[in-house]
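Read the single chain below, which is given as structure tokens and is the form predicted on its own.
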Amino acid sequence: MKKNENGCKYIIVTGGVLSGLGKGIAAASIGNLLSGRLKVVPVKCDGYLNTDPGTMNPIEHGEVFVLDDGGEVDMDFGHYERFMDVHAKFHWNLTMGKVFKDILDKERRGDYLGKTVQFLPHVTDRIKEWFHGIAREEKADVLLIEVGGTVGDLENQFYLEAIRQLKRDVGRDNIIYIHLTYVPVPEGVNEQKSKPTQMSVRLLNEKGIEPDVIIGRCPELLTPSIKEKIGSYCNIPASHVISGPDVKTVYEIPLIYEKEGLPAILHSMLGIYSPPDLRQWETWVRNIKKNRVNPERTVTIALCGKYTALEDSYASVVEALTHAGAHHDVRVDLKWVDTGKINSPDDARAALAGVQGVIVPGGFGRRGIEGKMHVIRFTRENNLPYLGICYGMQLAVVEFARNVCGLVGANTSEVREEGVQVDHPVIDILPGQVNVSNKGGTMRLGGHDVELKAGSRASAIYGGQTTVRERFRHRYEVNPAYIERLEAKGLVFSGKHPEENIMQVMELPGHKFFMACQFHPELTSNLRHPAPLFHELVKAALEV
């Protein structure tokens, strides 16, 4: 039997018959259940050529998450942080893009001794040793690996071989293989098909893989009978064959795995021991479930931009709303607002009916901002709770200059790349940015300290603390020229960079809830810890 040099274990997951199963979800659940007593790393490989997805359109792809060390990565790794409680790295996502790059940048320096450079073996030997060095580097107890798309797709073969040779390279002991699959319920039949599993299945086989869990993604939970057939077809035991349901909320995941006994599984197999607590995670999750079924208060958060043709877009503001709402025990309830439909106050007034709270998201360009700086000036004007994030803060600035200060003309400097003429440019581009020509990867971004001015309502909201530590996105600020007669007007800017004149949090005093952060506060919520921002949000909105 193979020892395996760096003494971790493997867990692969992969996807098939099409993509959207939730492979993420599941490998973050996955990732809870054994976070208990051991380090478990989440890694995840993309199959396109980005080097990473911060150029790619949200509508297209879905949120860009952004990692503390400053990487722009897949909108999974948003699942792994909330679910495992996890500080990810941007070391830990491949794309087929980076592999080839770093690939080819080896061969101009000589690395391959003149060798000639083929896919087989020098990609997937690339991959695994990729792997390999993740394991070493954070001392892994368990390397929990995705592979993005489905098994059939062209653009993740060099993954799936990479990964079938993983299980030669470090022994059966250590490897384990799980494969997320579908089990449909056609309407009028009414009875769960094996059929798409079973090719699925078969597919993989032809790639070398034998999955040694299954977890059968279905609108309900698999059947005794299912299971068998399952188990059956595919050469492993029925109690191997894992419902994966419809639920109410993806926060449920983790509990079905473990009442289908996947821990028991997992630690058998990889001769491990984490048995999972998952008694504090059970309480949020009923009271997410009751009161999306029957709630007790609820309450509307208008969310305010121009990407709402796809939810994704805006992922992890969702998902911390769903945090403070499942601490305040209360229903959140979104309203799209589409901030390209909003072309005057009325529109807003509009728009905003019947919501108890605002937040304006980030967001880049000159489409739909108008509309969200109405959106801004009626949750002003009539004290209605207002988050403001990154391009949400800088707008709140716009619209308070030009409607308080009197700056006629006040605007973003961004716009001016699309021919609008800026009079006041009360947000600027960061002095580092603008010399910069290529788009990805050159933002500030990342974690950073933020100072917040004691006795300020931001301080209040982070529990007294004077210095907290939070991610960015971005290429213009506040206008340091303007900042004098913003604040002579009243609006306060309680948080700031800790050794420069960058301003990154805004408050309005004798304002309900009139927050603004330059930051993402969302990216570092999760179920156990939500974002403070978002929970005074909601708690300011029921007081409505």
Ligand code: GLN
The other form holds:
Amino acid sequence: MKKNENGCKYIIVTGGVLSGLGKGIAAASIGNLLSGRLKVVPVKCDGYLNTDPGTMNPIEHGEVFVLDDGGEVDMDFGHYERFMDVHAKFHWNLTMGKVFKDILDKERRGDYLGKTVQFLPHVTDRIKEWFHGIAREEKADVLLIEVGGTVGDLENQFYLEAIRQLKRDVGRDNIIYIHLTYVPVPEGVNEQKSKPTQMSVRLLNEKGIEPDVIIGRCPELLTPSIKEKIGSYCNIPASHVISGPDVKTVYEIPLIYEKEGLPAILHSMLGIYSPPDLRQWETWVRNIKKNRVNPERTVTIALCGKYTALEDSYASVVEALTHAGAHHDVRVDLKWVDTGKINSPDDARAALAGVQGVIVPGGFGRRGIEGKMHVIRFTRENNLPYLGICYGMQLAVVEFARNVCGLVGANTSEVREEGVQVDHPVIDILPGQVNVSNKGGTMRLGGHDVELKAGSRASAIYGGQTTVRERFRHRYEVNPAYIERLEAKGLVFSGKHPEENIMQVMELPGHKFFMACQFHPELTSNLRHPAPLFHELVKAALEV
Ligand code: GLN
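What does the same protein look like in the form predicted together with the named molecule, given that the last one was the form predicted on its own?
The complete assembly is shown below, putting the previous chain first.
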């Protein structure tokens, strides 16, 4: 029996040779190209045993991306949302941890009716049922499934076996396998080499999977002869070998795949028709590319945090600045400032020399926060545009409490855990977080409404709207007991939770641009719709 009763098509994206080739971007770009008329639902399969990446160190694993439903997922979901304009769900991310937990819970309930629960078929069946379940629930036209890691990884074998079986279950006209590999051009040889691709496809063949399309990640466009060669070794037409060249901006990838003929292949193999409309997208990409090389206007924004060692941990912030830059047609240069190294007002002044805007993004713990406070004070006192995000809002409140309200010993109670004495906890634990001891998925997470004060700058930035929805990930908040004292000195809380007394946006009237928010506006920014706070920060920076 065919399992795709609802007519869903399956596109499987696997990767080979090495990690870091941009499989997430490849999948997101495929989704972008098909989303014109079809409902494309991205699904990601991760081999690790964590339920989600929320408990992983961002330096090791990259940014934690928070979904509207509160799920914590990895950066690939950021790519999916930005390229495909979807709001993904936590359930669309399978991890081996989630799959096993589900199976073990079932086993304890006795749902296996006395059977021996085995890797085959129970794990693979569960994975397949998970896919079909999403397709059903979402009434998806296309399920776009990215398998994490590379084909040789032991931990992904059950996903590969499940997707192999899928072809038989759903019928060959309803599934397509796309394999992303690496085509190096070794220095000195100066020729595109197909061997790694051949080896990787061979490995995939051993698992019983034959790719229908191969995307060759390469420093340049693939030549007709290498396409021919790869095609013949891997049993596909040369036209099904698609170039994945290095690009100035990842947003160019859908445009390249389109020129390489990928949509037509997908349409004909799957019997679908959903032509992409890339006209506006092309304009923004042209702006980004032009400004990288030959900018008419440039602004430099300092990103001040402690995880600066790994730019990936602030990937969405960087993307949001790219979106804003594309719409203003300006080049946004980033300056990474490690606040662990800022120990005095002079350090802050030196670090911020020549920048037109400052962002203190989200963060946790004690390290680097006094440096952030120096940075924030400098922006406040020198009329330098400032956007504080989450921790960046909390620390702006602490700085204001200390230096404007004169509350000596003001701090966030978060640092108490690390032995710092806090005399004025202007930022305190959220009431709902007091008794929480588990670390996984327990913060205040996901989308919540924000009520904006009429007539405030925040409301103007959001085009006069009074209620907007943004995504949160925090444990601490502005302590309600200090709100009056802070506002008496001129700080305005211009965004609040509609019912609870949770402050969600603050601003300083009279300052060129001093805005901070408890949520993460970068998570909902995309090339079509840049996050308003980033858009306006860049605008303010242009006027410095
Ligand atoms: N550490 C702060 C909190 O838990 C801020 C979190 C964040 O910046 N994401 O509230």
